[in-house]
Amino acid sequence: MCGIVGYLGKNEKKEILLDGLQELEYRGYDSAGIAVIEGEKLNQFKAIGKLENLREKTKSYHTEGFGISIGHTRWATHGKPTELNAHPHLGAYSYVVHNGIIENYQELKAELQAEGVNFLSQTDTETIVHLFEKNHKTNKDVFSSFEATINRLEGAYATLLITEADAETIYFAKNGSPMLIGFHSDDVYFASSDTPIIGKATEVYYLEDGEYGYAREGVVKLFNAEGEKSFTKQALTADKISAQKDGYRFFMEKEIYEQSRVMGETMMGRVLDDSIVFDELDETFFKGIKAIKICACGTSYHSALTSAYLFERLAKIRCDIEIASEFRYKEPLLTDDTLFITISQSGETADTLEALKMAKRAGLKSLSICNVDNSSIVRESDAAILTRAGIEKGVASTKAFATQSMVLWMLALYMGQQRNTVSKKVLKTEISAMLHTPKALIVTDELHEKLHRLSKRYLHGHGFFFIGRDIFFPLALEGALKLKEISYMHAEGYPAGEMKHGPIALADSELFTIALMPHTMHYDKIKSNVEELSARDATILAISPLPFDLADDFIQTKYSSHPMVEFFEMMVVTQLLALEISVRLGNDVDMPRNLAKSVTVE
């Protein structure tokens, strides 16, 4: 969540900032702002709501000549979404933008207020600029004052600071929140991720935790706790096609349709005719490993739950799944014979990252499954497997979940190979199913049109139950989450066998039941569970390759040769159903209220 853009150079700064912030919209935001210093002249603009509001405020403002500039999209953590709380935050003569949370801000704020500093906002970020100016009063060297400031900060931060006291320099620091530096000729760019600087910068450096420094006249000086350090730039991709909607109504819709293609890329070079191969892992990676613990949040947690069935079934290894935000505070028992796996679309999920650091301190070997190379979780892990899903701009994750689930399925089979728990016959069957998965993910016009028509029946009622058994229980959780995220309607995922233990009390004609009824796994048992709901007059939407006479609505799936192939086909149905219901309700599917794409605070 939140986005940072910075630029130092001679080009039109306003447009660089606004275009960059536009590319960060997918991270979620409720306000935005920019600040520019050209010569001795400082200008700032802020607006709540969409970036169009900021564009409107700045339409008559233009920049020319050399200058420094910073911009920010904010997702509220401390204080309501207001212009006063929007970034950049102003001191007497300096501006700051910041992602993350300053955990000791209340202590710093009280200290500053006691010295007569007046705070305008409710944010933790404003403490940074006032602390800097306090340091600058006693130490006229700007860089030393900035160093002293960041040394007082506790928590997660990526921050840029500009000041009239040094009007040709951008100061930066990174700890726990992502930030990178882009380069092109004498121009220097800063951003929270690649997308704002693609097409502008040609090289990039991804800042590590604890690094800070300044950019001046096209030169970047980098420091850490040990002093000044050198750094190596790397080439920045120039491909922005994947960030466009390509004619689809929403990024989420485009990304649902992309799943068939990206699944092939996820498997490429990894799924061979007779084996699973991960070049990212050496042959000794699993040596001494007797158990797996997976930590994740949200959608990634659901892919983890799915994998627990697969690891124990195929690799014959104990697999425990943890919600990262709970794991961090339960004083977990961690032993060095456990492989610690973290899953995150962005690689910046704060709770998951902190859980990983806990595991590393306990001496556990770590593996991350992520969509973003060079992200914090990838860099922190001993090894990483990239999902290769491409940029996912829809806040409600679709192709990230699909590719995470595939990577985990492949990994379970890979471990089965390593541990000799999978026969050649089973291996052949699993690989054949994997290779058929892209076909199961194809969205046909017939399927999409049917779900569009059905969606009008599901706009009212007192809630949804998504039910399934085995691996289809985590899919039920994910289907319910997708609907909640973008329709704002109440939905729950349940193990079908648990309905009789309480939830069935809610059953009536206004309760919508989405029943995942695969042919290959426990069909008769879930059929019985759905019949119980139907007998209580619940409205039933059955998703199955087999017709179900008691269903009020029925989506017939095509593939029934393997549970995971059915899993992925039913996943697409639940995604499209959530999409079409939300569209009919008039919601902004790509930017659901209160949500952010990359949750970089706990």
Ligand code: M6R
Contents of the next structure:
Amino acid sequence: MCGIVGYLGKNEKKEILLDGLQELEYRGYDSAGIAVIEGEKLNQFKAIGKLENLREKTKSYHTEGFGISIGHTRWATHGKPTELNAHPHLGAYSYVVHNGIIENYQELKAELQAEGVNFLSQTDTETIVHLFEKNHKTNKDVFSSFEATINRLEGAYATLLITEADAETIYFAKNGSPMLIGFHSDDVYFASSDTPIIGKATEVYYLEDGEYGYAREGVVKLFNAEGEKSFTKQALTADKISAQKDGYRFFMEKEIYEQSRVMGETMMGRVLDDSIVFDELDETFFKGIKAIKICACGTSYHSALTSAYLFERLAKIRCDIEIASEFRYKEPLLTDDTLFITISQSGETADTLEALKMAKRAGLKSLSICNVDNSSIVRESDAAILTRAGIEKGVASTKAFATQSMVLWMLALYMGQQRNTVSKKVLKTEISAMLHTPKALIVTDELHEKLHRLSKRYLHGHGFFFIGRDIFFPLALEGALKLKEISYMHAEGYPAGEMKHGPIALADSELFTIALMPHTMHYDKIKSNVEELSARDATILAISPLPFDLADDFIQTKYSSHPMVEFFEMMVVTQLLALEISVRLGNDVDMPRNLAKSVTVE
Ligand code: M6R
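Could you output the structure for the form predicted in complex with the named molecule, given that the previous block was the form predicted on its own?
Below, the chain from earlier opens the complete complex, with every other chain and molecule after it.
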């Protein structure tokens, strides 16, 4: 995803920008660029691909003395990854970088084009710089021209603008995409997250939505809809690792909290008002495809299992799921009318990669769903959809699972659109539920506190059964995997209806059952299954929007009209439960024993 760095001051600007952008590399990008104004000199460089390409292009360029500068790494949303589409975008005498999406850019672009403005790129961002220069033509004051510009923008943005019309000032605005301002003596820094400025700035201010302003001579003026406002800087840690944790105790905890935000990024530019779009897939991609086979490991396998229900229900296409390490040696029968999908957070899992190679050798078309651009699995696949979760450091996968499940849901709907298996009404309902998902993923203090308190009752016993039906069965598997990875306690996921076919023999008060009881899906059936367990004295932790009398512990989720929204809300509960149990047991949450983040051996 895109990253922004800005700097105003006397130090070498090129290095500050490039080093800062390097810190944001993990977010994924396909091009990068910088623009610097020093006195009368304006310089701009752009390169597609990795930052080394930009470093190479700028190797004989050095900055001296006071100046203003902005830099950007771009993850293409509107228009292909080309130099012309890379930021900073140039007007006649100004430059802009931007993260987010300007939703009304087409309307603004048409308006500007009608007045004779020539656009060089296919991006939404370029409208900002032209709109600014248009405003500046009639209103000579730079700041009010900038203010008038951002007042016209709809959508999410974090943006920096520099202009020869005011060569000592950086203009900024934030709405819906993160941006912060760093301070150290007379130096002012901007960035889309704090890692690029750690070790450089000593104080920071995290901008809020609707705030904008400018930095000049080391001083920042801040405004919002009510006018100029004061703000309080806070100390910025010099410790990169703790900064990367953003104040959370563990990366896993941070990543659980991030899910609501990253889900927005996963959907950005893909979930539109009345359709799903994947720029990554050309129109003929699914031509001749009659079935889907998905291969993955661990958590990624669980998101695959969830998606099988969605592909068959929404796209009416047969979907088989296989654990990659099993698939490799079973001599599978493969036909070239099957789309082979691999799912992987890291893109480097050896079994998944080998399964992909096998499928390719058998002539199957391949698609990967991955969090890491340019990883082996992405490079090996015919097409790839990135999940855009951002780097995941906790070994126990959380936000990768959430974003994989979302991409797969979107893909099932996308195929449903193409295959005419979803009506307009269904499409609308699904899209509205998707857009509601980030809300369902918000971790409230109340929920976290409740799970913290409740976790003390679950530190012993002879095992956990996570049970659910339909898509809540793979979620039960995932809940159990999370718990065993970081608590080292035995946990199993089971289809609720299967308990009486054997596992119920284990039921007693020391068997903890985590029951996923959504009200949108087979509630009465799962209720009966849980009653059977309760009758055998099993300890029940019920997760449901509907109060359940037999529960020993109860987490009440919200009423939602869509199973996937309930799915994501319950997912958060199971993740926090595992986290809190692990913390109480004194385990290493982020690096559990015996596990590695990326499993590159078979
Ligand atoms: O990077 P991948 O998604 O391919 O990794 C697959 C599994 O190794 C991974 O999901 C593992 O199960 C995690 N530790 C789960 O939390």
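Just so we're on the same page, rigid core means the largest C-alpha set that superposes within 1.5 Å between forms. Numbering follows the first chain given and starts at 1. In this text, all values refer to a predicted model and were calculated from it rather than measured experimentally.
- In a rigid-core overlay of the protein, residue 554 has its C-alpha displaced by under 2 Å between the two forms.
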